[in-house]
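A single chain comes next, written as structure tokens; it is the form predicted on its own.
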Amino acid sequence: MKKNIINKKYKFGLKILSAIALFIIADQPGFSQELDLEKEELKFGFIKLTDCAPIVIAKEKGFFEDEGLQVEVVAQPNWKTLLDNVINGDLDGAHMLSGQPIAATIGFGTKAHIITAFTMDLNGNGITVANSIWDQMKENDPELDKDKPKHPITADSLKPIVQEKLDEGEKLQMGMVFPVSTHNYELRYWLASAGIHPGMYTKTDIGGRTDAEVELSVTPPPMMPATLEAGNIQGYCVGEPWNQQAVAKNIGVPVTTNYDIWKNNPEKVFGVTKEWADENPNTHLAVIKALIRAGQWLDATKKKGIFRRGLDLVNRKEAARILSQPNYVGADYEVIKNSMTGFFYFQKSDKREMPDFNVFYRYYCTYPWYSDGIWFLTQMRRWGQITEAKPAEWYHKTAKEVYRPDIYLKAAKILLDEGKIDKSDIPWGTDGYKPATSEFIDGIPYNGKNPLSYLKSHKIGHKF
């Protein structure tokens, strides 16, 4: 009896100390915690772009790894076929444009209920026109033709162009990466602040042609280059590397980024279908954390010399020569490594240094905002894709059904817990909402808590 006795309080101390050491480890650096996977064998799709970085990453880096995942990074041929192979299971997630779990949830295309918990990057696009194009706008506007003429570059010198296309019974033809890309949103910005209208979609218009002073068409990205000197387009909007490839190849000059047509916009997002995430709901956080650590290495940074100003960004060479295997972006290392350390030519003559131009991880990048969503939400307004006027409380609540803030923040908070990263990286108090802002290449402020106002602010398109 009394033998049970001290053989019972053994054990009860052996529990104490065991608690006791857990409890010292876990308050190490880099102690992980270690959920309980419902699946540890992932598929992960992508496009060959440089903003597919952090999935890549984190798989090259060893960080899927850390959590447990075993993962297998698959490039797809273009952004339909990426989305349905996420939707019939053949993907658990993928690299997404912002406007993909939105408009499938919303139905506009494949209908299906998408989230997203993680936003992958910020800017990182460009508009880019043939050589021809280019000497036109120059004529149009002499203060262009300059080694290093004035950005950000607006779409007045192209109007004439277009409207000499018009009298000729022709359009001006450009190219975009798909019907609810940030690309194709930021072109038709871009043209409309201009006064150039784009066209809008209809119900019976899923082309967006009606109305159109220019044409605009789907061309997967790592084709653009090449249908540009086709001649079967003469402009486009795509992100990297594919607007330096023009540069390098001299078949196209890049005559803004999207950093000017909108400061800091969302980029990509990390998508996987609502069903998928309720049914592994560790799973989905082990990767967000290991996508969260990807984009903290890819935007890791230290001071540049005493006789260098800014930041340098320490980890993109490496980062760049990684995505540029052909498994992943597949481009030119050289080509890849301008934008991703922070350079950007426009022309041969005219490099820039553009530290923001991808961000990864700065800015609150990867927050799921509920405003972002709620912008492109009115990009679908604005040009038809949302056939019929809404009240403000349904773009709210929309937002909300595809951005996931809560599980960012869960995430997020074993990082924190895991001394991984610093509590500063994250906005834990926020409500979902930037702040408003006007720095749009027109000025005009958006504010994501009244989306029927800045419908409104737009000569061209739907105003509510």
Given for the second form:
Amino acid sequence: MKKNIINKKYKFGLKILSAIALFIIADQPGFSQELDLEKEELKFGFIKLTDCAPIVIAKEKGFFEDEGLQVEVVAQPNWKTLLDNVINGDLDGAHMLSGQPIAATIGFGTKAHIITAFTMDLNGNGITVANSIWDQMKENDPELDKDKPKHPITADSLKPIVQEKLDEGEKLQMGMVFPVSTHNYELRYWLASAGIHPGMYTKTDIGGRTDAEVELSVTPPPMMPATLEAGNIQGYCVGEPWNQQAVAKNIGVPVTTNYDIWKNNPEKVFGVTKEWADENPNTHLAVIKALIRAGQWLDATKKKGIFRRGLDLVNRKEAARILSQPNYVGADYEVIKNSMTGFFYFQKSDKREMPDFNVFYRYYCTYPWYSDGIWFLTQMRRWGQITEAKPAEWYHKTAKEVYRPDIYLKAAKILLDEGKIDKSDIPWGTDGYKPATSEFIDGIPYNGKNPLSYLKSHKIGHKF
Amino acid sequence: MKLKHRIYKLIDISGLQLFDPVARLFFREEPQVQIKRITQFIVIPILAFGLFLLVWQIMAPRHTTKSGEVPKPGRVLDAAKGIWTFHNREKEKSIAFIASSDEANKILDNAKNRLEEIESSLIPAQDETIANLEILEQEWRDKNISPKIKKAANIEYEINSKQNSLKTELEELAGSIKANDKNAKEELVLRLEKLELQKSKWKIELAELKGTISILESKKYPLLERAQRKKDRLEEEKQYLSVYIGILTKNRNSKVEELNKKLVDYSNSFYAAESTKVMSSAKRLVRQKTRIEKTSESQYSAAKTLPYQTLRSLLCVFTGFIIATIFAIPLGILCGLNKTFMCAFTPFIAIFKPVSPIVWLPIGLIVVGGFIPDPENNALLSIINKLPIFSSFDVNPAFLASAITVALCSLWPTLVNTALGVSSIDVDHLNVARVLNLRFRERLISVIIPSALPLIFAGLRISIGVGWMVLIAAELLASSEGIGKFVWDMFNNGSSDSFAQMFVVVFLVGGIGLLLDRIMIVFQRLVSFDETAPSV
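Could the form predicted in complex with its partner chain be shown next, to go alongside the form predicted on its own?
Whole complex next, starting from this chain.
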């Protein structure tokens, strides 16, 4: 209780401060030069996935330097180490899975108060199955047996395979990258929407396999293709370039992307510890400014506002070139280029335009939405990672502890005053909740304002 | 002593006996014997290595996996060059960042010219080459690859149609069987079973065919591949140059100049300020001054490259090795001197010795994490980071954990050897010491340690070898900036160069291991009484 009061007082103080800050900013053009940085030399971590692009671009295109920051960008071996390094202070901030700051804050896994004031991208994941599974899926649903089958592909044609395995006393094995990763929830969502039970987390089962019909296990993203080839798993859900790698190496077939599972879903965020953010408020602002500009650069089109297809994104080829450097993502340029320039190979014969496969700036992407945080919380509850039922207020409160649009808006305001972004780029007047949407693979509507009724609307998983 | 003998002695002590026959041949000492030795110790190993390269060159392309080909020696050399170029470019960027404006202008012109050259002539030329090669590639594919694919596809088609015709045949048969024809029904079941059996065989065959087809399809025309790689290199250089030029035009000095200009403005307005604004403009002035100070000290944060990582690994292995030695030698001496102590200690040695570094590392991380909860403001870490060599390598908990892992894995050979050395001292020596009525300290320093030294150093030599081997795994797991992290990063890249980069690391790690071993041999020979200490 006491903590709560302090928190409220603190927030009130912050609001006043931000109001004062905004007042000063409005008064003084060119305020960016005046940001009094607490720390100039920073170290950010990332995982070798194309969606780390905003951090890498902000460094390589000099957006960090424009803010007076010298940033070292260091690859991390896996999500756990990355989070540990942020918590123990070895890293100042990092490219994180959307679920990570939330899970750390509520204490699922390592406990630490992590906040985020910047969403790095939308979409960008795919679900790939092994060739043998794809062949069986095609047998189950002849509609799929074409060069370009109709999308979205549901898990309905996978269900008989799962059942057959169960009858043989085995369970289909699939990989995802981290227990609180978007991939885990997306894969579960896809399976559950076809009535396949992906297993529950319980107090004693932290692997999430209770009642599972398909067993999910953790594999680091870069290891996915090799693990699939070795036959330890029969499918996986992962970000790019690891789905395109499977196509390039002929070891698997991406059946669907998370764009089909939930159109324009939030993917990665930029996370820092609350402690760090409190100690370095101005540095944090400067970082967010640079990241917003990087997002803008990544989604820049030839003519402002005109966007029809991936090729209109003028900077993406250069971005792919930068990302293919060995110290960043390091995969071959050709492989990274596909998804970055708006194309996706589902099979060698099936190349499709997916202009929104990676979104870094459009659709108010960079804004840290409370409703995104709440969706992840509902999924954590749905699958039992949150072991007890919680009231609706708890969802809102927790999301507000982690997602910090106040910081984001402050940074955006400075950029607006400097004339570096358009007023229409940022949702200034929002209350932090995206409008309700039913653009999911199973059409179940989601409204962030009402998490409990959303939980109730699913067939599999906890309902409250 | 004559020059010649000095040289011999030097060669002997420095552990380079390999070159002893060369030196002796130079002084015309038993030329025939020397030539024989040279053939034996120098020519044959070189020939063997050449043979190895040859076998590698021939065998590599025959082993293809879905993840790519095993790289040929040339490709590995390319990868090594690539790593070196990357290192140099990062270094150039750091230099550009701190260059004075005169220097910056000088290199700026060069860089701009080079960029211009790449953009306007080299890349278009390469594009043209690639376009020409693509035509050739199509011919090559039509001639060499397509027939094979067609053949495989034909077999595939045959199997499929056979399967289908058998299926329809049986279906027709089933349709024609009368309800009471038991024999025919049994016959049908038998044939159906046979068909199923045949089908599973075909399935394997089909899978194999698919495999061959996909390998054939992914075969690349070598010339075209090379040309594309060349273009990639050019594009990379172009990318680098544009960043480089960006840094040059906006480097530290130009930033400081800009800030200084503002400082002048600020100080002017400060002296002209009305009393209400004095405080605020004074603050602004002070803030500007500290900013200038900070900016003028800032450094470009370059990416960590393999040469840096190698040096940091070496530092890490020596740190671990020294920690191990500090514990192992005293414990070993105690074990050697005292039977009871030895008996008490044996189980620990037996249990801990075979434990893998992969197990020690998490334990090391926990221990280090316990002592250093907050690495940013930790007294011990900041002291270490001020030490002369350590200061340029950013010692962090991951480094310490790796060093401790090295220590835990490498202390056992030294410990055991020390114990052995001490316990096997000539009884006469000890008796003499007793007769002379030496105290324990004198006995230790002048009798026990000297006579155990050769074995101690033999142990140390094994220890450092073990430590170096273990370190790579430890760094990989702890993601401590070193060779281990390089390996993990490159493996994770999964690019077409990854395999070749692994091979580069093999030679690098092997080479350094050899060097460390040689150094220890030198020490070992320096402390040995007999001249026959091991030299291989």
